[in-house]
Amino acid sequence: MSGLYRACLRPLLFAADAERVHVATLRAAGVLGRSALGRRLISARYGFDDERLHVQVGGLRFPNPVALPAGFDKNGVATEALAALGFGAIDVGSVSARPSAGNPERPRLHRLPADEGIAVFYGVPNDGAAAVAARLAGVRLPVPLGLSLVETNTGRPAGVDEVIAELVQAARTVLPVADYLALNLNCPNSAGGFSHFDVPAHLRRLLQALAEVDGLGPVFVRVSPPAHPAGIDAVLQALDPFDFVKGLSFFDPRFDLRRRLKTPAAELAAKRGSVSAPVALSHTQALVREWYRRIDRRRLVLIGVGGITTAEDAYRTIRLGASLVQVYTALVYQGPGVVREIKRGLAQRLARDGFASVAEAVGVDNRAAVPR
C-alpha cells in the first residue's frame, strides 16, 4: 500500500502547493468521515486491532499506541476518518481562546523530500476554541480525543498572566468536547518561540490556574526539555503537586535539525518553520531515555515525538521509556497505510519478544536508574 502510495499518487500531491493540499486532504476526510459507510470504508482497508496493542493511560483507554499530534487537524474537520484511519488517539489543534488565520506569510508549509521532512510555518491558524468546541460537539470517537491549547498567535508576544488566562478560558470552553488536554507551551512558530512556561515558577502557576477548571480531566503537557539534569527535576518538581498531569512530550528549540539534513543549504533558506523529519529520531529517543530515568513512573508517562516512521521506530522508543508515540510526517511521504504498517510491526516485535501487552515493553533497555 506504501509502495502505491509513494508511485502513484504522491507525484501528483507533491506537484502542488503543500498547503492546498493539506487543506483539500482535510475537506475529503471529513466528507468521507461523517458518514457511517466511509468509516467502515477506510477502517476495512487500513484498520488493523490486535490486543496486545491496547494502552491504559492516565484512566484512558487507548486501542493501540500510535496517536495523531496537533497540527495535522487544526480545527477538528476530519476527526472521524482520522480516527477509522487506526490512530490510537487524536489530537485536534492546537486551538487558542482566540480565533487567529496565523501567520500571513505564504507559502507556510514546505516539503523537504531529501530528507523526508516538512517545515512548517503556519502559525497556529485556527477557529478559535469555541467554534471547534461547537464543530466537535456531537462527535462521538472509538478513541480518546484530545484539544491541543496553545496562546492566541497575535504577532506579539504576552505577558505570562494573560497567557495563562487565555490557557484557561480556552480549557473551560473545549472541556466538554475532550476526553484530554494537551498543553502546547512552546509553539516554535508564535511569539517568536518564546515560552513564559520554560520557568518552571511560571509552569507552576499555569497548572495552578487550571486546578481550579472544573471538570479537569488528564492533561499531558509539552516542555522544553532543560539541558541539565537540575533543570530536569525542576521541571518535575513543578509538576508534581497537580495529579491530573499525566504525561510529557517534548519540543527542544536547542536542538538545530536542519544542520543535520541534506536538503541544501540556500534552498532550507528559502524555507522558514519548524522542520520535521526521521533525522530527528535519535534525539527524540535521547530524550526519552533521559527523562524515563528521572519520572515518577507510577504517575507519568512520555510520548514519544519527532522522527518516528516505522514500527522499529516506534518499538525502539517505547523500549526506552515512551508509553505513546505520534505519527505526523510520515503520512504525508508514505501516505494513510503508513498507521496499519507500524500497528502491525508492533504487534509482531511484541509478539517475537514474548510481551502481552504495549505497558510490559515500556522501558526494558532504560532499567538502570531507580525513578524518583
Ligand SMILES: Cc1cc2nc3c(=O)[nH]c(=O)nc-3n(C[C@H](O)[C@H](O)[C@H](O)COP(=O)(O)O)c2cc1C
Contents of the next structure:
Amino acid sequence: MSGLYRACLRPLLFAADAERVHVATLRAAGVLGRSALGRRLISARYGFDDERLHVQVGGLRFPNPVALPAGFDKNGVATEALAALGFGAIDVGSVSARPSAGNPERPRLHRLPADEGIAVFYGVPNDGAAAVAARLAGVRLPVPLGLSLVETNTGRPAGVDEVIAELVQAARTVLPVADYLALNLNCPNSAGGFSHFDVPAHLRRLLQALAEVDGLGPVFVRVSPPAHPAGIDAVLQALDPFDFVKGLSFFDPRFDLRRRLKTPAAELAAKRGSVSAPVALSHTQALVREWYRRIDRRRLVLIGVGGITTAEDAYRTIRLGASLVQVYTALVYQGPGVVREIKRGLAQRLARDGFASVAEAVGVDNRAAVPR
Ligand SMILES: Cc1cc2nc3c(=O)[nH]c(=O)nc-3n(C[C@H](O)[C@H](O)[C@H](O)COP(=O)(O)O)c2cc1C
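Next block: the form predicted together with the ligand, after the form predicted alone:
Everything in the complex follows now, all chains and molecules, and the chain you saw is the first one.
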C-alpha cells in the first residue's frame, strides 16, 4: 500500500495546498471512523496485532508502542479512524484553554519533498479545550487517548502565572475525556516562541498547580532538553515530587534541523516554521540515549519522537531507552500503511532477538546506563 500511496495518491494530495489537504483528510477520516463499518474496513486493511507489542506505561495499556503525536488531529475529529488505523495511542491537540485561530500567515504549512519533511507555522490553531472535550465526550477508543495542552496563542507572550492558570483550566476541562495529558511546554510557533518552563522552578510551579486538580491521571511532559547534564538533572529534580508525571518527550529548539536539509536555502527561506523530517532521527536517538541514563526508570519512561519513519528507526530508539515512539511526518510521506509496517517490523525484530515484549528491549543498547 505504501507503494500505491506514493505512486498514486500522494502526487494528487501534494498538488493541493498542504493545510487544505490536512483538514480534508481529517474530515474524511472522521466520517469513515464514525461508522462501525468504516472502522472495520480500516482495521481489516491496516490492522496488525502482536502480543509482543503490548506496552504498559503509567498505569495504561497500549496495544503497541507506535503512537500518534499532537498536531495531526488537533481538534479530535478523527480519533476513531486513527485508532482503527492501528496507532497504539493518540494525542489530540495541542489544545488550549481558549480557542485560537493560530497564526494569521498563509500558507502556514509547507511540504519539503526533497527531505520528506514538513515546515509548520500553524501557531496551534484549535477549537479550545471545551469544544474539543465536548466532541470527545461520547467517543470510546480501543487505545489510550491523550490530550496535549498548550498555552493559548494570542499573538503576544503571556506571563508565567497566566500560562499556568490557563494550562490548569485546560486540564480541568479535558480530564473527563482524557486517559492522559501531554504537556506541550515549548511550542515553537506560539507567541514569542519561548517557554517559561525551560526554567525548572516554573516547571515545578506548574506541576504544583496541576497536583491540585481533582482526578488528574497520568501526565507526559514534552520538555526542551537543556544542553548540559546539570540542566537535565535540574529538570528531573523539578519533576521528582510529582508522581503523576509518567514520562517525557522532547522538542529541542536549539537543534537546527534546517541546516541539515537538502531543500535549497532559497526555497526553504520562504517556508517559515518548525521543521519535522527524518534527518532529525539521530538527534532524537541521542536525546533518548542521554536521558535514559539519567531518569529514574522505576517511575519515568521516555517517548521517542522526531524523524522516526521505519521499523528499524523505532526499534533502535526503543533499544536506546524509549518505551513508546511517535510518528507523524512519515504518515504524510508513506501513507496510512506506515503504522502497520512499523509494527510488523518491530514484532519481527523483537522475535528475532528473543524478546517477549517491547519492555524487554527498552534500553538494551544503553548499557552504560546505571541501573535505577
Ligand atoms: C503539521 C504539524 C503540526 C504539529 N502540531 C503540534 C502541536 O500542536 N503540538 C505538539 O506538541 N507538536 C506538534 N507537532 C510536532 C509533532 O508532534 C512531532 O513532535 C514532530 O512532527 C516530530 O515527529 P515526526 O518527525 O514523526 O513528524 C506538529 C508537527 C507537524 C508536522
